[in-house]
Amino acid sequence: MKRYILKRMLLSIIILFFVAMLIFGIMRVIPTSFVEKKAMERAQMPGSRSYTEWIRILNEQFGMSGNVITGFFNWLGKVIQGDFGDSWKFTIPVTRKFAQVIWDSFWLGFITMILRVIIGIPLGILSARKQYSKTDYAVTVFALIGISLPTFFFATLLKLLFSVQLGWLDLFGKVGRDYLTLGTWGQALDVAKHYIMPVLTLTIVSVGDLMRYTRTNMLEVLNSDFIRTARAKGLPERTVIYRHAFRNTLIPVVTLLGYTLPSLFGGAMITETLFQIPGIGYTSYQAMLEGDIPFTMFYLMFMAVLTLLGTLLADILYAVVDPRVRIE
C-alpha cells in the first residue's frame, strides 16, 4: 500500500506540472485581462501615457512579459515556495486573501456532504429494499428532480419563496444588518440563518445521484448469492442489510464521496455568487471578471491538486471499506 500511494504521488506531481504548464499558457494567451484594462483607464487620464505603452509598463510590473517558457519556470518557481503574488483585484497577497474566505466555503460544503450522505445514502437503501414500491417511486421521482434541477433556478425558486414571499430569511449575504449589535451567540444564530438557503440548494441539487448510485448498487448487492445464503441461515433481515449488503455497496459509493473534495475545499462558485456568501468561489468569480490573473491561476491551481487529492483518497478508501480489495 505504501509503495502504491508513493506511485501515485509521483504521477500526481507530473500531472499536475502539465496542468500548471496549461493554466500558465492559457492565462498568457486571454484576450483580456486587469493588464489591458487598467492601461485603457490610465491612458485617458489627461497628459498621460499612450495605451500601447501603459500596456508594456504593466507588463513588465506583473511579470506577464518576456519568453512563455521562461515566465513559466519562474512562476512555478515562486508557486513552489507559496507565492502566487499579490491580487491585483484586492490588493493584497492571494494567499492572504485565501485565507479569509476559504472558511465560508469550507463550513458551506461540509454541512452540504454531511446532509447529503446522512440523506442520500438512507434513502437509496430503502428505496433498494421496497425496489417497485410506491416509495421506490417517490425516492425515485425526488432524486431526479434534484438531478434536473439547474443550481440557479432552484436557488431562485428559494429566494421568492422563503425572502420575498414569506420575509423570512434575507436575500443574499453571510450576515443580516444587526449583525454588529448582537452578541456571540446571536451573531452566529444570523450566519447559520443566512447559510440556509445556500445548504439546502447544494444538498438537493447533489443528494440525487447520491441516492441513485446506492439504489442500484444495493439492488446489485441483494441479489448476490451470499445474501440469498445469509437469509437462508435465518439472520435478520436488519443484519442482512446492514452488516453485509450495505459494506458491499460502500465501495462504489466511497467513490463517489472521495471525488467530494474539490466541492468541499473549492467552494460552489453559482450557488456563493447567487447568494453572495464570501467563499472561495464567489471571490474567484470576482476575480475572473476583473481579469485578476493572480488569483484565478492560484483557485484553477488549487481545485487541480484538489482532484487529484480526492481521486487517491478514494482509490485509498477502497481497501479500508472491503478488506477483498488489495493492491498489489
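Here the rigid core means the biggest group of C-alpha atoms that line up within 1.5 Å when the two forms are laid on top of each other. Just so it is clear, the model here is predicted, and its values are computed rather than measured. Residue numbers count along the first chain shown, from 1. What changes on going to the form predicted in complex with its partner chain:
If you fit the rigid core between these two forms, you'll see the Cα of S48 move by 2 angstroms or more.
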Contents of the next structure:
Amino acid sequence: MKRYILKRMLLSIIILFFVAMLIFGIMRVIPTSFVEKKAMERAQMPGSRSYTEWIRILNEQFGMSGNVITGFFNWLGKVIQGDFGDSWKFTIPVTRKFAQVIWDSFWLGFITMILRVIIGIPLGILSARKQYSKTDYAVTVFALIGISLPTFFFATLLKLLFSVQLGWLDLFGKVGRDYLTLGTWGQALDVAKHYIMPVLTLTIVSVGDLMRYTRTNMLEVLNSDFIRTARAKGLPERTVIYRHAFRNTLIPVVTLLGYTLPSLFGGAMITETLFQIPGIGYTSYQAMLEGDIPFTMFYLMFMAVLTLLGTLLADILYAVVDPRVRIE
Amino acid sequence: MEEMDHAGRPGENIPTDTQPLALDDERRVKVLSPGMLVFKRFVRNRLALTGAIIILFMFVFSFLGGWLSPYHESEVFKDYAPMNKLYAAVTENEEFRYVLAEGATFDSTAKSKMILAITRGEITFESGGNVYGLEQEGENFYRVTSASVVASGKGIKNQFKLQPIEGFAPPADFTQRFEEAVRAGQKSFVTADGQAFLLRTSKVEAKVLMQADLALASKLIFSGEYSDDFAFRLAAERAMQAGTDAVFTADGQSFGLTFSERGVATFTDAQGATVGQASHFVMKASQVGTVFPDGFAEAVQDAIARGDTRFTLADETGADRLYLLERNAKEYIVRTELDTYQIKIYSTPTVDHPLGTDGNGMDVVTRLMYGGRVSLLIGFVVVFLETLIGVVLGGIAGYFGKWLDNLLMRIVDIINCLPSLPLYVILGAIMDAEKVEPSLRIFVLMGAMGLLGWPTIARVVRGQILSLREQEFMTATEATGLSVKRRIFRHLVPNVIPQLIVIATMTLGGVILTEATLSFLGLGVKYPLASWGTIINAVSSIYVMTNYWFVWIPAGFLILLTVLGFNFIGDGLRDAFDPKMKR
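Let's see the other form, the form predicted in complex with its partner chain, since the form predicted on its own is already up.
Every chain and every other molecule in the complex is listed next, the one we just looked at coming first.
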C-alpha cells in the first residue's frame, strides 16, 4: 500500500513538472504584441514605471526574451521557493492575494458539496430502488436538466426571480451596503444571504452528476448476487437496501467525492464572476482578462495541482476501500 | 427493463393462434440485425426519443429556419419614430453681414478696413489700392461705395486740364461742375444726372473719382427671395429706419413694409404676398434641407421676448406643432418632435418579429437560428476533432501497449491537468487584445477545444481496446495474418464505435455548454456573428435583463434543450447498445 501511494505520488510530481512546462510554454506563446500592449498600458498609469522598464521587468520575470528552457528553470526555481511574483493587477504578492480570496471559494464549495451529498445520494438511491417508475424518470430528468443547464443562464434566471421580481436578495456581491454597521452575527447573516444564489446555482448544476453516479452504482450493487442472497434469506427490504446495498454503493461514491475534494478550493469561475463573489475564481477571471500574467500562471498551476491531487486522492481511496486495485 | 426484453428475447413473441407452432417454425424466431436491435431499443426509450426529437427540431430550426427566414443574420431594422430633436439654433446677430451690388467684389481685407473706419468715424478707407467711401444710412447700417479715378489732370493754381480715362463718358456738365467745386474748395460734386464724384486735388494735380454703390453692411438678417438683392435691401432698410409701416420701391417694384409688435419687419410685394422678413436673429437649421414654416422667425422671437420655453406653430398641414425653446449661453435652441429614422432596438414582439429585436436592432428569431447553426457547428466540429485525435492516440496506446501506452497515457494525464476553461478565457482575452476577425475566432476556438478535449475519448478507446485485444477474435485475426492496420481499423475500432458514439454524444452537450459560456462572457463567438451564448450576453445590462426577457430567455432555453437532447440521446444510446448496462 505504501509503495503504491509512493509510486502514485512520484508519478504525480513528474506529471506536474510537465504541466508546469506546458503552462509556461503557453504563456510564452502569447504574442509579444500583447505583452507590449500590456506594458504600454501599465506605463501609462499615473506614477508608473516607463514602458521600457516594464518590458524589462516582464522579460526578467518570465524569461520572455531569453532561452525558453533557462527561463522555465529560473521560474520553477522561484516557484519552488513559493515566490510567484507580484500580481500586476492587485499590486501585492500573488500568494498574499490568494490567501485573501481562497476562503470565500472554499466556503462556497464546501456548502455546495454538503448540499450535493444531502440531495444527490438519497435521490440516486431512491431512483435506483424504484427503477423505471415515475419517480425514477423524474429524478433522471431533473439530474439531466441540472447537467444541461448553462450556469450563466440559471444564475440569471435566479437573479431575475429573487432580486428583480421578489427583491429578496442582492444582485451582486458578497456583502450588502450596510455591512459595516452590522454586528458580528448580522455580518455573518449578511454574507450568508449573499451566498444563497451562488450556492443554489452551483448545487443545481452539479448535483445531477452525483445523483446519476449513485444511481448507476446502486443498480449495479442491487443486481449482484449477495443482494439476492440477502433477499432470499428473508431480510427486510430496509436492511437489504441500507445495510447491504448502500454500504457497497458507498465505495465508488466516496471515490468520486475524494476526486472532488480538492476542487473545493478551485473556486467556480463562472458562478463567482456572475455574482461577483471575491473568491479565487472571480479574482483569476479578472486577472486573466487584464493580462495579469503572474496571477494567471499561479492560478493555472494551482488548478493543475488540484486536479492531480484529486486523481491521487481518488486512486488512493479506491485502493483503500477496494484491495483488488492494489495488486496491479 | 421489460421494454427491451421483447426485442432481446424474440422467443416470447408467440402468436396466440389456436394452432400451436412447431418449435422450429421460422415464424417463432424473428431475426433482427444488431443495428436494428439497437434502433428498436432506442426508439422504445421515451427519454431518448424525446432527445432525438429535440435535436431534430434544433437542426430544422437552425439550418432550415435560417434558410427560410426572410431576414439576414445581421440585418438591422430601422423605422421612423417621433423623437425630440434639435431643430434649429437661434442667435442674435452681432456681426455685419454684407450684400454686394451686382458684379461687385468686396474682400475680407476690405471688410476689416471698413470696420476699422466705422470705429474711427472715418468716411473713406483704402484697401488693396482701392479707395472706398463709407456712408452711414442708419444704426448699424452702412453703404459702402467704391471710388475709382475717372479723370485726372495736371495744372497750376486751381486751373486743371482734365483728361477722362478710357471708357468713361463724362456727363455734359462734368467739367463745369468740377471747376465750380475746385473754386469753392469742395471735396465732391454732383452732376445733373445725380451721379456723385469725389475730388482730390493737390497743387499740381487733380483727380476725379466716381462713386458707385458696392455693398451694404448691416446687422439685420433678411430672409426670403430678395434677401441678396442689393437694390431691395437698400430700399427696404432705408424704409425700416423710420420704424413704422411704409411703402417703398426697389427695382421699379413697389413693396410694403409692416412691423410686428416684436419689431420683426415683414415685406410684402404689390400683390400683398410675403416676400421676406428681417430680424436681428440668425436661425440655423440643424438638418440640411429644413424649410422653416411660415412665421417661425416671428414665433421664436415672440417666445424669446416673452421668456417662454415653448410655443406652437401650425406646420404645412395646418396641424399645431410644439416647439421647445431653451437658452444656452447666447444661443437659443429650438427642439421639436421630428420623425427620425432610427434603429429599432429592443422592440417588443410583433408579427414581423415574433421575439422582437435585440440591442442592435436585429430580429431575435433570425439571430437564434443563425446562432444555432454556429453553436451546433462548433459542437460537431470540436467533437469530430476530439474523436479523431482520441481514437488514433487511444487506439495506438491500447493496441501497442508497453512504453508507447505509458507515454501516451502520461500525455493524457498532462493534458487532463490543464484547466481548460481558464485557458479558453486567456485565449479569448488575447484574441480580444489582438482584434482577431470574428470568423477566425471561431476556428481558433474550435481548434483549442479539440486539442484540450481529446483525452477523455482516448482513455475510453484505450480501455476498450485493451479488453478487446485479449479476446479470441483478435487472436484469430493474428492467426490469419492480417496487417496491423487492418486489425486495428477493421476489427478493433468497429467494436469501440458503440462506446464512442455514446461518449461523443455526451461530449457534444458539454462542448455546446462551454462555447455558450465563453460567448456569454464575450470571449467566444463575437458580433456580428451570432451564437446562443452571444445573444444571452445582452443580460450583462441589468436593464435588458429586467425589461427585455424576449431577447435572452429563448436563447437560454434553446441551449438547455439542445444539451438536454444530446444527453437524453447519449443515455438512450448507451442503454440501447448494451442492455446489460442499462441503469
